[in-house]
Structure formats: structure tokens, C-alpha cells
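Below, in C-alpha cells: the form predicted alone, a single chain.
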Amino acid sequence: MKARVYFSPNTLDEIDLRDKTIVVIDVLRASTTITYAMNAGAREVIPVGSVDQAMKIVGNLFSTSTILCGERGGKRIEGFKLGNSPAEYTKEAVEGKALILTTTNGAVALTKAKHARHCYIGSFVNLSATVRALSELSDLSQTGLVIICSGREDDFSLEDAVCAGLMLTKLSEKIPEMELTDSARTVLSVYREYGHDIYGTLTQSEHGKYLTSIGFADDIKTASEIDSVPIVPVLEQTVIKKKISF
């Protein structure tokens, strides 16, 4: 089974991802937020790439149980009910609701994965659950594994790479015959260098520093808590309805 990592979704063609097993990682913060939302009982999450798409979808659905969620520049979009902070996605706020989510990086990455055979949303908070879900797939050797790091504004993201490296480290313990591409070997090296202090790494990353500067330091602590949420959200075509629980 071959494992490959991409450091940004922007050069990817969705057709190239057809029938692959994919994990999308956006530690700060979409993957963490989606995992919290599904754990809190959201009926579904629909990731979209733009504000205009979000507005169009919510207009077509025209339901009081549908919520507009998302951020630009890390801050909640004006007129949207929720932003991209996992702290907002409580049971009271999202249980039974359909969430239309647009974010700068993570939601864009998820829109590229609609033709995947399997697509999981991974982060530190559900890392072991994601590894277990991958290891239990009967067809992983046929599909291979593609990890998409959402990055930050078309650029490399340290926190996503460290998460991918830890994920591959744990997965290789379950699948020792896994073949690593150069990109996969790179995230293993990044994890070995920066993975000794996840919270410190997230705090000192470029995006972590930015989130702190705009008042979201608590989100960094939340995102660094390994295995705090034992579920794996699953994207099926364009909608996250299913979650795998452990």
C-alpha cells in the first residue's frame, strides 16, 4: 500500500483522486471543527469552497434547521451564524442541524475529494480513531492512501504536516509493509523534529500565531488535544453525514 502526502489542495485535480482513500487534514481549524460538530450531533456538514456557494445552497434548502458557518481571515463571516471555532459547535448549537461550511483552506480541500472511494476528516483530536478506521479498510491496498494537508493560503502548514507525520507513524505500526513516497517520508521527518510538543508547535506555527493575535488562542489548545474526540467524520461525495465511532 502506497502512502502519498500533498501539502496543499490547490494543485490537485479532483479526477486524480477518484477511487482513492483520502484523509483531509486541517488542524487549525476545519478538521477539528468538523469533528467537534459531528460529535455534537450535527445532522450533516456540507463543505463548500466559496461564500457564494454557501449562500446558494442555503437558499435552495430554505430550512430553519440549516445553518451557515464559516470564516475568512480566521473570523466569522458577516451574517453567518457560526465561524470556524470548535468551541462554537456545541450540542445546543448544532444538534440535528445541517451545516453549510466554507473555510479558507479545509473546506476547499474537501471539495476536491468528492470522487474518493473513502474520505476521512483527520486531525490531532481524532488521530487514533482515523488510524484505526484506515487500518480496518479491506481495500486500502488497492486504493492507496492520499493525505491532503489543507495548508494555509496556498502554502505549507507546519501543523498539518506534523499531524500527517504522526498519523503515518501510527499507521505504519499497523501496516508495516506500507510504501512511503518522498512526500510521506518528509512528513515523518517533520513529525520527528516538531512532534515532541504538539501544543507548542501549534502555538509557534504561523497560523497559530495569527489565530492567537485575533483572539482564538483557546482553539489552539483544543486542536492540540490528541484523541479527545473518538470519531471519524466521513465525506461521501459532497456531504459529511456519516461518522465512525470507536
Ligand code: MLT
Second form
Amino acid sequence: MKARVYFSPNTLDEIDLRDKTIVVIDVLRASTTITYAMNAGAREVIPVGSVDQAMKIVGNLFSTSTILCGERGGKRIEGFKLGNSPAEYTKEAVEGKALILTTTNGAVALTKAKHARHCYIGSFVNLSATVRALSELSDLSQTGLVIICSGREDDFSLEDAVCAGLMLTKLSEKIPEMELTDSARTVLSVYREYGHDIYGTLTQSEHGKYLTSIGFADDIKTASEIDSVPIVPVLEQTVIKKKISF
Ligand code: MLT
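Moving from the form predicted alone to the form predicted in complex with the ligand:
The complete assembly is shown below, putting the previous chain first.
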């Protein structure tokens, strides 16, 4: 089974991801937030790439149980009900609701995965659950594994690479015959360098510093809590409806 990592979704062609097993990681913050939302009982999350598209979908649905969520520049989009802070995604706010979510990088990465065989949303908060879900797939050796780090501004982000490195470290304990591409070996070594202090690494990352500067320091703490949410959100084509619970 071959494991490959991409450091940004932007150059990826969705056709190249057809029939692959994919994990999309956006530690700060979309994959953490989606995991919180599904754990709090959201009926579904529909990730979309643009604000216009989000408005169009909500307009077509005519439903009071559908809410607009997302960020630009890390802040809630004007007129939207929720931003992209996991703290907002409580049971009261999202239970039974369909969430149309647009974020700068994470939601874009998810839109590329619509032809995947399996697509899981991974982060530190559901790390072991994601590894377990992957290791229980009966067809992983045929599909191979592609981890998409959502990155930041079309570029590499340290927090996603460290998370991918920890995920592959744990997965290789379960699947020792896993074949590592150069990108996979790179995240393993990034994890060895930075994995001893996940919270510190997130705080010192470029996006962590930015989030702190706009008042979201608590989200960094939340996002660094390994295995605090034992579920794996699953994207099926264009919608996250299902979650695997452990
Ligand atoms: C993104 O998708 O770019 C992020 O989740 C940004 C954020 O921190 O809200």
C-alpha cells in the first residue's frame, strides 16, 4: 500500500484522486471544526469552495434547518450564522442542521475529493480514530492512501504536516508493509522534529500566530488536543453525512 502526501490542494486535479482513499487535514481549523460539528450532531456538512456557491446552495434549499458557516481571513463571513471556530459548533447551534461550510483552504481541499473511494476528515482531535478507520478498510492496499494537507495560502503549513506525520507513524505500526513516497517520508521527519510539543508547534506556526492575533488563541488549544473526539467524519461525493464512531 502506497502512502503519498500533498502539501496544498491547489495544484491537485480531482480526477487524479479518483478511487483513492483520502484523508483531508486542516488542523487550523476546518477539519477540527468539521469533526466538532459532526460530533455535536450536525445532520450534514456540505463543503463548498466559494461564498457565492454557499449562498446559491442555501437559496435553493429553502430550509430553516440549513445554515451558512465559514470564514474568510479567519473571521466569520458577514451574514453567515457561524464562523470556523470549533467552539461555535455546539449541540445547541448545529444539532439536526445541514451546514453549508466555506473556508479558505480546508473546504477547497474537500471539493477535490468528490471522486474518492473513501474520504475521511482527519486532525489531531480524531487522530487515533482516523488511523483505526483507515486500518479497518479492506481495500486500502488497492486504493493506496493520499493525505491532503490543506496548507495555507497555496503553501505548506507546519501543523498539517506534523499531523500527517503522526498519522502515518501510527498507521505504519498497524500496516508495516506500507510503502512511503518521498512526501510521506518528509512528514515523518517533520513529525519527529516538531511532534514532541504539538501545542507549542501550533502556537508558533504562521497560521497559529495569525489566529492568536485575531482573538482565536483558544482554538489552537482545542485543535492540539489529541484524540479528544473519537469520530471520523466521512465525505461521500460532495456531502459529509456519515461519521464513524469508536
Ligand atoms: C481554512 O480552511 O483555510 C482554515 O480552516 C482557516 C481558518 O483558520 O479558519
